[in-house]
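Just one chain follows, in the form predicted alone, and it is written as structure tokens.
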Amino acid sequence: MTMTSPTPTTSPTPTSAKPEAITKISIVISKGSLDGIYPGLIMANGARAEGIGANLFFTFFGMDAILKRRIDHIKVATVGNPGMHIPTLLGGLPGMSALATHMMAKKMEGIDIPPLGEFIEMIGDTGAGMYACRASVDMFGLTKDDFVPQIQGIITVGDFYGLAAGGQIIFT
């Protein structure tokens, strides 16, 4: 019995065509901790710096980032956060969240990442769209007056999809 090797397959010829450039992103921010809010803000800011259109859609506890009464009180989540590399029991000790928040704020200041309120204002000034989720606003009994002035509207998920059409959606 003679063994034959399989016939070599031909691989597709690589093309020199570049991938399509991203022209618009829409970012959903749903978590109400610093480590849940900042990634979306940093991505939106970076997009605007690159000339990419950006929309931010704040929903559920992510709306804390844009609520006047909460914006200056957002903390790092220490309980149940595997990225903290500390046992949940320790994360729940009094003062742990405040300590982690203080340490993170110092590190961010050292690399010129602005505090949350200033960052929201800065991103708004770049022309990024910022919206609160209608369902979440209704669920929590909020009104437009509860939000920072950079919020352009309270919109439905369908409205958000309309804004996002033709772009990429990122969920943080």
The other form holds:
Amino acid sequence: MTMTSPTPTTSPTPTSAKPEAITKISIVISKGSLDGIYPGLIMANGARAEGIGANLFFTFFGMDAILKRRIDHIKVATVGNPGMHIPTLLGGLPGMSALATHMMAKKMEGIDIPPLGEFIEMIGDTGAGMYACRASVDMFGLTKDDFVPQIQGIITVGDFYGLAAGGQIIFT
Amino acid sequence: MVDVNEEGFFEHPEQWTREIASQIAADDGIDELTPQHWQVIDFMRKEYFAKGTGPTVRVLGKTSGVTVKDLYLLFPKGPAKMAARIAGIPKPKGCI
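Next up, the form predicted together with the partner chain, please; the one we just looked at was the form predicted alone.
Whole complex next, starting from this chain.
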């Protein structure tokens, strides 16, 4: 078997001293598990702390992160999640997901990662934009009142691209 | 002369003075450091010398007496980065 080395997408050129800094990012959160939600939030919050503009767009089950009735009940996926290193049958036992979530929450608090409700509030305070996806809202029959107050609006995909203009988009 | 790294963070926080802080702030777009700015700066230095690393924004918001919202208004280029630079301490290591 022959190995071909991938072509680097950003080859350093001797003339450019420093790559252009990122000034804006827009992150899509599409999954509703704890491990699906947190990475995007950490990246958005971290961007704001560096002075980078940030937008969050919650779609499909990612909306659980901003729904009042769901926000305090987000769990780690213990089934179908090879990263957990738990056999599928074991992961499916009653209480497994709650247990794993509890253990992870303790670990996260130890390294200063806030619980979800506090994190969403904090990200709102950083001035990041937070929006729910219009198509998902209509599909699940939701209204603006179902969401935490930090959500600035329910917007279409087109609106999202408008907000994201001039920056980078990350899908999680 | 003070030693800073390529991002402008102090390599030796003991070289810092209040006059230098005002100068760094001015270069970064903050014309005048208000008492609230100083509250954050002093808190960051205290934390740094006590713990060896600057506080995260979350810790700042909870314990410095300045809310997260205000931190971002005071240091619009990002409290973690901007405030640490002005306070003359290395960039905080936390991600949050």
